[in-house]
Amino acid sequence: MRIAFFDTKDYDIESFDTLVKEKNIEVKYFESKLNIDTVGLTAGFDGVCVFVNDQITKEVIDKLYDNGVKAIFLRCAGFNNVDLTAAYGKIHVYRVPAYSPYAVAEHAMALYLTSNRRIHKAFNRVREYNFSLSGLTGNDLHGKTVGVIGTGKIGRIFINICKGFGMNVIAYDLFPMKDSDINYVSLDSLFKESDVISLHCPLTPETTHIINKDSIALMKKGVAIINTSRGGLINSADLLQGIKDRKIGTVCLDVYEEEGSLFFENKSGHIMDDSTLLQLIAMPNVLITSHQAFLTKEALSNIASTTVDNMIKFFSNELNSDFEVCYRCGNQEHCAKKRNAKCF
């Protein structure tokens, strides 16, 4: 099997190289992202391995199919960047549903702790021998109400972390967990009652811009918002206005809805055209990291092993399709997965 890897960085190559050699998988690493401009590079490959900002549109899928590509292997959990409807019947799509939920949940709390206690500001001051404490006052987490949107594996781990700080946890999910001790409330109630709101849900038509001017209007003055999931969950213009209106007190972002051409790249020598991101970065109460929540040694190892396992199972025609995704998954009475088979 020959696999083309796109949007690869040094840490991707380090985590995959030994495994693919052991399994006799021939690979070629491309630094560029997979999109309509680069899809021509896939000619002669059996599969492609992609990441969160590769754009797998209908046009790209048609080209992949014409080039003989049989499968798309996502080295991530999210698949909102793949047109699953266009892929069905042509190209199989596999993902890594749980590489390290701890990594993402821990990063979400790290962002909030850093911002709340002004650790990043204190670090810079001390390096300049400025030992003043003015402007570094934070808030206790104990007793505060945190609203968690999305109670999958990452959301539940984040809930446990919050409980460890003595926080009161409320949650919202389109599909609440049965027989759990999670205190589910309506979405409006979560917005109204939370001191801190953390997003841990996938990006779907139902969750796109779940944080917007209307939801912000319901929130407490000084609310903190954390997003380590997908940038499109937040309407960035509305978020920025909420900060300017002094309604939102703290923002911690590891994702941004227009991050595709920015995150994972060194843009330090370039002029930034995205005025919304520029303003967010300039805000003293906004802390942004560039989609690094997943980036732990354990997560990279799990991503590599699961992705390679997906490749081997697919090309050896094993029926196990646990990690295959398609637009029908979970919605059809006669879904192929229920018969322990590939989706088509």
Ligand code: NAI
The other form holds:
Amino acid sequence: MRIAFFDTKDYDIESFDTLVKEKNIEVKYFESKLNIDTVGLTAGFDGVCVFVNDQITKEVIDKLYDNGVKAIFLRCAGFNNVDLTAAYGKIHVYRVPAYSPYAVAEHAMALYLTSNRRIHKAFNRVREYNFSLSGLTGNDLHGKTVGVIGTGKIGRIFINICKGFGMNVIAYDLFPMKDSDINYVSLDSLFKESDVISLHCPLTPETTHIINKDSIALMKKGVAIINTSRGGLINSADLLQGIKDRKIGTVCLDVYEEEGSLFFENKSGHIMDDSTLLQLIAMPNVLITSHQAFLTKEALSNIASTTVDNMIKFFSNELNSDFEVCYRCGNQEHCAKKRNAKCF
Ligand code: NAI
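What does the same protein look like in the form predicted together with the named molecule, given that the last one was the form predicted alone?
Next comes the full complex, and the chain you just saw is listed first.
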């Protein structure tokens, strides 16, 4: 089998290269993202391996299909960048549903701790022999209320981390976990009662801009917002306004609505066109990392082994991986996925 990797970074090659050689998978690593301009590179390949900011639109899927590509292997959990309706019946889509939920939950807390205790500012001060403490005051986490939106794999680990700090945890999920000790509340109550809000739900039509001017209006003055899920969960212009209004006290972002052409790349020395991002970066109470929450050795190793396993199972024609995405084909009664068969 021949697989074209897109948006490949040095750490991807490090984690995949030995494994694909062991399994006799022929690969070509492209640095560019897969989109309508680069899809021509896929001619002669059986599959493509992509990441979060490749744009797998209907047009790209049609071209992949024409080029003979049979499967898309996402080396990530989220699949909001793939047009699944267009893919259904043409190209199979596989993902890595979990590679290290700990990596993401721990990064969410790392961002908040850094921001709350001004560690990033203290680091720079001390390097210049500035030992003043002015402006470095934080808050105790103990006794504060944290609102967690999305209580899946990552959300639940984040909840446990927060409990370790003695925080009072409330949560909202469209599908609350049965028989759990999680204190579920309505979304409005979560917005009203939380000192810290952390987003751990997927990006769907219902969750797009779940943080917007109306939800911000419900929040406590000085609220902290953490987003390690997907940028589109937050209306960035409303977030910026909330900061300017002194309503939002702390913002920790690992993802950004318009991150596509920026995050994961070295853009130093370039003129930045995105004025919302420019202003967010300039704010003293905003801390941004560029989609690195997943980046641990354990997560990279799990991503590589599950992705290669997805490839082998797909091309063996005997097995199907559990990790084919659900295309919501509507065929509930005869769901192929439940029988561990290929969906079409
Ligand atoms: P998961 O599928 O285990 O949990 C998601 C939870 O969100 C589920 O409990 C689901 O019921 C809930 N949910 C779905 N729709 C909802 C809605 N409308 N309102 C509230 N809750 C809703 O997913 P997991 O593994 O916990 O990942 C969460 C998100 O984290 C992913 O969707 C992905 O976007 C993001 N992520 C970010 C990474 C990063 O590097 N920054 C790495 C991996 C994942």
